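In the form predicted on its own, a lone chain appears below as structure tokens.
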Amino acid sequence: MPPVAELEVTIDSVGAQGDGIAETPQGRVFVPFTVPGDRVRIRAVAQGGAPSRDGERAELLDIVSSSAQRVGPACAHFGECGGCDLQHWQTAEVLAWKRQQIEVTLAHRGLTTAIAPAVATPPRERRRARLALRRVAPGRAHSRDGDQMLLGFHARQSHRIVDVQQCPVLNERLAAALPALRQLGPMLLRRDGDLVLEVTDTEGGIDLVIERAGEPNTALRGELAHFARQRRFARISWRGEQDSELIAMLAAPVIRFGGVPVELPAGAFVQASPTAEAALLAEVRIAATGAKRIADLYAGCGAFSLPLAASAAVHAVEGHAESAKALDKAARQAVARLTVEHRDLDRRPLQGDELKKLDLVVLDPPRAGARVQCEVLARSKVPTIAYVSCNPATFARDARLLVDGGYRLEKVVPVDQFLWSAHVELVAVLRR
């Protein structure tokens, strides 16, 4: 689309990544921060190259008239701070339209079944999150007098840091800790740069895990044991080239699964969401009524192993080694019905003999899925397949595996985890 003059349009729809669209003399355009039924002011943003068969993108100017569906932002940062992007639109069109998102995804892939209404989740609940800290000089951009430290996400489509002071996804702690783990800035930082900081609340007080390349010298190790005390954080690990190093740990860093407590390695990965992760084991727990022998695949930490494990025998496989040991040690202590293999899925599937005498196999991937051991369970006897999914897309292409093979994709359940984001996770049963 070439550059256009100032536009006067209705939204009709959202698209997958939470953009209104409205359609234009030029084309159909995605206009951000708007809802269906909104009347708007636009400018298109000129692109290089060829127009968009999709369509281009626009800046919102003004909103002439709001519709029915818009609601106001629960925080001052939305429009601005790139962690949200729904905020402005009715919770219960949100969720409508995540349902609307999946169901046109497994179309995409030939696939129909019965969807159940998505999932919410409330605000101030999740439990881990992944924020930016940025050193900037007097001076520079961004910076303001006697306030050099940023800490918060990322903006919109950009680098730029917003600078966070309150964040109403965040749960309680968490919150509390902003103003603590700004103050970490220039200890971290002695000039202009930036990290990752990684955070957890846990049983023990916030996991934190410090991303940045290099190795902290002793002086600085000390500063952190000392900030660690001060602070009552459960643990601060380093991760730089390498794997995590512990720098101090003044409590253990536990999670409990189905009442059994693990203590986490640095940085593992858990359902950010307590009600999300309570939805997606609730369905798993159906899909595996009366089955015996379950294979948990991809199985972190244990959220559903060790439940699972309180009613059937479960051997679990996990690719990332930390997790795996810190399962097995759960599950050793608990005297649970609980076997741990670590194993990559994606160079060496279970297969043949091993998938043989299961009663339900349960799979959650990261987003890249699980393709390969789809395709071995396509041909397979295994009855039930529990697929947990934060990737719709990718769940849909392994679907489309499965049922080729012989599965019916029984029910659809979304749940919406990361709350006011466009981004939508899914619990799925397969029978054979």
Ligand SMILES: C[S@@+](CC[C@H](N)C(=O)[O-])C[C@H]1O[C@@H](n2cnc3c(N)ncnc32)[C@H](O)[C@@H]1O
Contents of the next structure:
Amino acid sequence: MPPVAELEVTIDSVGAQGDGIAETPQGRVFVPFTVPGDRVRIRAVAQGGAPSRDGERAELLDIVSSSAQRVGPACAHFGECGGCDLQHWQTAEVLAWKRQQIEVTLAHRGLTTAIAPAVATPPRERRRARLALRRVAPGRAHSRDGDQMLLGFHARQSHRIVDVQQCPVLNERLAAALPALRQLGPMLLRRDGDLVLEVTDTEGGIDLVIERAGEPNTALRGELAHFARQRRFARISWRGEQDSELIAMLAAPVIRFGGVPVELPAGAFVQASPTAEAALLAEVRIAATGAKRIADLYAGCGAFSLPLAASAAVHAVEGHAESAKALDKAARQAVARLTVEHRDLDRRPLQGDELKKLDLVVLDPPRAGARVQCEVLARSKVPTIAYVSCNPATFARDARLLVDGGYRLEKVVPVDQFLWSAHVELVAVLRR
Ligand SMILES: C[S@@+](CC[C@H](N)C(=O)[O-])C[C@H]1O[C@@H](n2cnc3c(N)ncnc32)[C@H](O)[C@@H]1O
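Having seen the form predicted on its own, I'd like the form predicted in complex with the named molecule now, please.
Expanding to the full complex; the earlier chain stays at the top.
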């Protein structure tokens, strides 16, 4: 048994994962679900030796006195469900903390700039979620009242699934679909096991992707098609080890970008919150003022390309073949000034000649960032870069490359796309 120490501490600050931080004689400890000013009793469990060691996580036993920054959580599952980290903290404080996370991350790379106040997103707006579905044999720890189907999110740092009855993050249609999705359990899981249900709310209804190894048999296909009709889902797809297979389509799973309808490929990326998408686009549009030729890199299904193509010639580049195809199809039907290229930008970044005539490059890479493309951009003459990032650490690395190449980091706008999570997103503008 590791040594256990109970301590009473005051929380001073909040770390990058959203945990409160307290100073103890043994060093800093991270205490989940606490905020600055909380006086708390904790159990610090060391992995060996001292009662607590610098940087260790502690268990929150009791709140001795609450900070003025503490608020009541919006959801009964908060604390247990790993989907949210920060419901117990005032929104204004969370937004200030997210802004500060970006400031600190940039400072580590020797970068300073004007950082705007973070843009908030409202509850009940998330249009996309990945839910875990698990069948548990009766008598197992997680089965309750004979209910053997668990649908929800993983508990924090655990494989346990918290069976979610409500979710104030999801939009109305997704939240209302939770009971129906749970009913898929007996159909999809004949015995103990797990799978992932990825749901996206579209104009045609819910687009469901079932992630599961193996092939659905004919009977299951029929049952799923019946379920889609009964529940008015737009589409159900089955994602095996290789690719996605269509099971049923009742309506086109369409999302509009700049008013242009795009039929989403199964599992394609969309920004999780429409408010966040609008905030990111607003900043990209400001950067695009006066631009005649734009490249939108990591373009997805066109959240930025399609609106920008209303006033400029846009070349969209996307690495996911189906997304590039869907964007190309939408562009052909709607706008003449958008060209689409399917290309892996990490292996084949846009090069000197391709960058020469551009007024603006928009970058919106995945969490890994756009290092290879930024190395080329740093040597280019492109006057303006708008960089949308879901990972401040890789953004700071790439921004450093660009600044070393002669760009000025003009501004950064934090966007709180993932409400109540420790996740930080931003849009930045860099100019030569
Ligand atoms: C964060 S999403 C942004 C999509 C789009 N800008 C939007 O707002 O909806 C990143 C996109 O980059 C694409 N992607 C990932 N790796 C890539 C690569 N190496 N080359 C090109 N595109 C890539 C993904 O398929 C995804 O569509």
